[in-house]
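We begin with a single chain expressed as structure tokens, specifically the form predicted on its own.
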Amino acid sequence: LVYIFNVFFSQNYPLYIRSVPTQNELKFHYTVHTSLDVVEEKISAVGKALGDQRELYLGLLYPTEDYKVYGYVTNSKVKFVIVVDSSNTSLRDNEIRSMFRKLHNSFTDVMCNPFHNPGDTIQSKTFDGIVSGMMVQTA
């Protein structure tokens, strides 16, 4: 299941959230913007490893005992960060991959929208479609 997910932009201001409401929502919440500090540790010690080349997908960022967070960040530092349960061991860690590739593209298709001013929140029913999909195809 996945719990939240969020699109942040480069200065780490949200562009989009999405959650499943439950009552422990603000812990989430919270869960995700200090894993933003995990994601910008992951970037600079991988530009300083590899220079310019580098993997979008993060990975796990910041693991506990009931959920796991996972990381993505495109070439513009735009970041997508995910909150799924830790007992759906079904997913695995392709899968997590081919959902932000997934998102990224629907990302960049709301981005080439001309009327959409880029760092303006997200408010495309496509991409909010594609987000409400996944979160309900992971539970």
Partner chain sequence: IHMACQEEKPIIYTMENKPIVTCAGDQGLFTSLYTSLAQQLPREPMEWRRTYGRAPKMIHLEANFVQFKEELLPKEGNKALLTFPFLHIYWTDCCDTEMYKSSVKEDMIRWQNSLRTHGSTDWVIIVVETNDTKKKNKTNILPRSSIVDKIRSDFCNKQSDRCVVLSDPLKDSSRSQESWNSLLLKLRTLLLMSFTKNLGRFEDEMRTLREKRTQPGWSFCEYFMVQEELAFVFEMLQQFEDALVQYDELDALFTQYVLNFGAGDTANWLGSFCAPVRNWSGLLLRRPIDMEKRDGIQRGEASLLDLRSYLFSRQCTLLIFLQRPWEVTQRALELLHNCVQELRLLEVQVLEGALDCWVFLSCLEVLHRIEGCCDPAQLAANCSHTVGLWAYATDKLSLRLLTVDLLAGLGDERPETVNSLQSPYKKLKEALSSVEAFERHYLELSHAAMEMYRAIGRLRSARLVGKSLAEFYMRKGDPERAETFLQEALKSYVSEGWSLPVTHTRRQIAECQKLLDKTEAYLQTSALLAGDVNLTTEERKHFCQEILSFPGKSGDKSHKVTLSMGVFAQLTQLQFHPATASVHSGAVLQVELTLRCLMPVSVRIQQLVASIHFDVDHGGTHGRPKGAQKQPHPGTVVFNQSNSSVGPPSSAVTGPSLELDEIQDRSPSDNSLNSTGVICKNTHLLMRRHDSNSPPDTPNCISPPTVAIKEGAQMLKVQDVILEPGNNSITFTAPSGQPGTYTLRQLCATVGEVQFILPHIYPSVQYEVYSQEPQLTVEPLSEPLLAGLPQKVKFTLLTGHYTVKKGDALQLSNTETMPILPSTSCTAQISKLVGESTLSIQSSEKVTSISLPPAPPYHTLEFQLEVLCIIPSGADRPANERLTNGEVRHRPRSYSHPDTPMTAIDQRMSIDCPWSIYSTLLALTFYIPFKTKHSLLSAGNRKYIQVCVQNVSDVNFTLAEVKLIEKQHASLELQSLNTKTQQLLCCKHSVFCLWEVRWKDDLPSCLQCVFSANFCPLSQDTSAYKPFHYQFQLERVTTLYSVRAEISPPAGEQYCRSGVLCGLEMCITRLTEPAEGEIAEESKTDTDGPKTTKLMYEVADSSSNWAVCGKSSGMVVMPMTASATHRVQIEVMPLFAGHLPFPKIKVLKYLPHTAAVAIQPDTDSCVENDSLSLLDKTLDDQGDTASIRSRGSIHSVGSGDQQQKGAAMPRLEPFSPGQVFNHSHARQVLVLPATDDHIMEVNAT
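Return the form predicted in complex with its partner chain of this protein as a structure block, the form predicted on its own having already been given.
All you get below is the one chain by itself.
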């Protein structure tokens, strides 16, 4: 099973990328990068329709033969992307949604750290631990 977790800054700079296993990392990066297109599309579509009250979870962005790419956007336009292997059927929408929520909470904690410089890549061990925990849990 393959997962890749990404946290983005609003300018689409990756803040955190983690993928398991690592051998196909490059392909993940390409996939995730392209998925930003859809994320942006969805954000702008939602922005037009509802204004501020919107669902943070963007749902499945990008089905490919091999991966399913899910997206999530915070109100401050920080984007989260989770990529799951297509063959993994145990993960339903709800599970993905709760994973995002967990990621978001953890991300908020990282941002609350007064020593963290917003815009820097995330190097928090706690955040890392939570991501690893999710990977183990779903694997």
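What you see is a predicted model, and the numbers here were worked out from it, not measured in a lab. Here, rigid core means the biggest group of C-alpha atoms that superpose within 1.5 Å across both forms. Residue numbers count along the first chain shown, from 1.
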Does the C-alpha of residue 124 move 2 Å or more between these two forms once the rigid core is lined up?
no
